[in-house]
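One chain is shown next in structure tokens, namely the form predicted on its own.
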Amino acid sequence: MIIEPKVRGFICTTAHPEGCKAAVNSQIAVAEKYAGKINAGKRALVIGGSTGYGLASRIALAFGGGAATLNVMFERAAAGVRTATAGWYNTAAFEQAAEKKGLYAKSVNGDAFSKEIKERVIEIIKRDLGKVDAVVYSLAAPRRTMPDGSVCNSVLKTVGENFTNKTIDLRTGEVGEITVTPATPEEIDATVKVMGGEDWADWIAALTAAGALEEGALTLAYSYIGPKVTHPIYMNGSIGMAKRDLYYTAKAISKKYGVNARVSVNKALVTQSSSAIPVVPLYISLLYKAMKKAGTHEGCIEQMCRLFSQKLGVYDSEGYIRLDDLEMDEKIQKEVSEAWKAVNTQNLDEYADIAGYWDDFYKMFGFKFADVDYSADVNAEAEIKEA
């Protein structure tokens, strides 16, 4: 079948192996430039690594560090004339490279906040690996479903009052406002449970109980600060509480269970989740023609492995990595914030760099790459051996 991109909202409904395919082997060759500098854990559990950081973690780690890698995501399989999820095809990828170059590389499919999985992930680190020394937690889920049945929802919402302020059109262009309503309490708890520490916690606890975590093993789980004009939506909004909790639960796990647990706090990129995020998308257009112009614009690969090879003991006054200590530098931010007041509909592509954000967008679903033929017939179905 021809795949084209169909792009509703904030997500692309559809997806192309080939293009994916481009893009998991564009990382990989990054990773292997760090060959012997990255040293984060030989045996790792990926829980969300499929895309993003996630996946940008699992190549880092792989193909760089030479680690063996099991993942656990939550992706559809093509069906009909329905593509597969990028997850899916970027999986099928990573690990058709990874067995190539003699690499562990398995994944679980399925609810990684349900206990069922996490037997399922302890039975195979016991059967294959023995223990794992390295469990990065890159989770993005809108929902969770409660060991009780019941469903939590996370929100993108205010905490307190209302917030106004500039946001784009990305389909159009157009730079306008958007007020954001604050959530309730009961969003507010359940933006926690979604997207917060508890689950980590739980894989953390389940894992040392079976005896599947090597003592004094490396904990991740990923976080963004951000600056002051984000910072109602985003640091002190819902998402922000949930954030809030990611760190205090890295505290709580590493005392209890004898593990090294931080958070890194990563830079702004193009993602399905601040895609969907008010206000953000304005503000990343914004950061991206600063940062290329300076020189310091960076992926999720390059993030992941420069925290891999040089930021992990690296720590700022509350114990977190700052991943993001480039875009938050000062000429940058204050670049950007100029670009903030000034920017509106008519000087758009003077401030704000659309075309690069909308080619992230695109390249997130295996569309866009140059040495890809978009106009060939292609099996949309790809094959991934489930552990």
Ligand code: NAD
The other form holds:
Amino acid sequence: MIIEPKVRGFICTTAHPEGCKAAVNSQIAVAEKYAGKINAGKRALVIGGSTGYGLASRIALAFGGGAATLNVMFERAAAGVRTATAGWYNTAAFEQAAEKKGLYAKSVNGDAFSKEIKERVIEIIKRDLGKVDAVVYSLAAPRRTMPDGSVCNSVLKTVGENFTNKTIDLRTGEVGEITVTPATPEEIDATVKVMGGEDWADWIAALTAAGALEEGALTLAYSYIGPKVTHPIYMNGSIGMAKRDLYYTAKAISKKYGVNARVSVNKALVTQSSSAIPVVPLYISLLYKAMKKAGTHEGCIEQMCRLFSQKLGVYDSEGYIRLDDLEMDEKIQKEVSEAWKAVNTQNLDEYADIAGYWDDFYKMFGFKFADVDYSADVNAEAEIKEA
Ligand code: NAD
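Follow the form predicted on its own with the form predicted together with ligand NAD, if you could.
Below, the chain from earlier opens the complete complex, with every other chain and molecule after it.
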């Protein structure tokens, strides 16, 4: 079939297998430059390893560190006229490349929150790897089905008060205002259930109980802090409450299970999850402009290669790994904050890297790669071998 992008709101409902392969291969090329410099574990479980930061973690660990990787994801295969999801194609491409290189790479597709998937993953670890020595927890999910069958939905709202600030309609390039309303206490609790640390702790508990986790294993989850302008919606918002919970979970599981559990604070980047957050896309497009001008811009793969090669063992006073150091650089933040005040619909291009935003957005779904022939008929089915 001929596959074209179909953008609906902040998501693209189609994905291109050849383009996703190009995206994965270009990340692999970056990671291969780190060969010999990444030593974060030889057998890694990546939960949420099909897109964004999780995929980049998997690529860095495998192609930069020679690790065997087992990935847990929630993706959809192609069916009839529907393409597969980008994460499906990414995973198929990753596993093909890993196989060529003689690297163990398998995936389990299903709900990481569930007991069944945890049990299946543990079975595979015991069968194929014995134990894992690194666990990356990179889930970004809108909802979680609880063991009793009830569903918690995460919300992107403020805590306490309304927050009004600039936002961008990326489709029209219009800069306007948005008011984000506060989450109810129930919504905050639900967001913490979905995006907080409880399920991360459940994974570590289950792996430990099954004897599938190496003593002193490294386990990481990802967070974001960002500048003041995003604090009401992110750090101090409902998602921030969940991220705070991750932080306390890291401390608790380190103590309880003897693992080295850390939260890495990553850079704001265009991913399927971040596109959905109010205010953040405008901030990202101003940030991209400033960081590209300064030559310090990084994508997911550069971030993850830097994490695993240079930042493990380097903590701030609270114990966080700070991969957002280049984003939070004073000069960059000053420029972004001035741009924030000045930007409007008329002068958008002067301050914001809208083209860069869209380029990342389309590439996430396998579109706009120069060396992919989008007029060619492609097979939308891509095989991922049963783990
Ligand atoms: P993403 O949407 O690209 O990736 C989410 C991953 O989770 C995918 O692999 C998806 O298949 C998987 N997933 C979702 N629900 C699942 C389920 N129920 N079961 C199994 N797998 C499931 O997101 P991302 O932006 O890479 O986010 C990963 C982490 O990084 C999140 O904790 C996020 O808060 C954090 N982070 C993101 C940014 C950013 O700017 N994007 C910045 C800092 C931190």
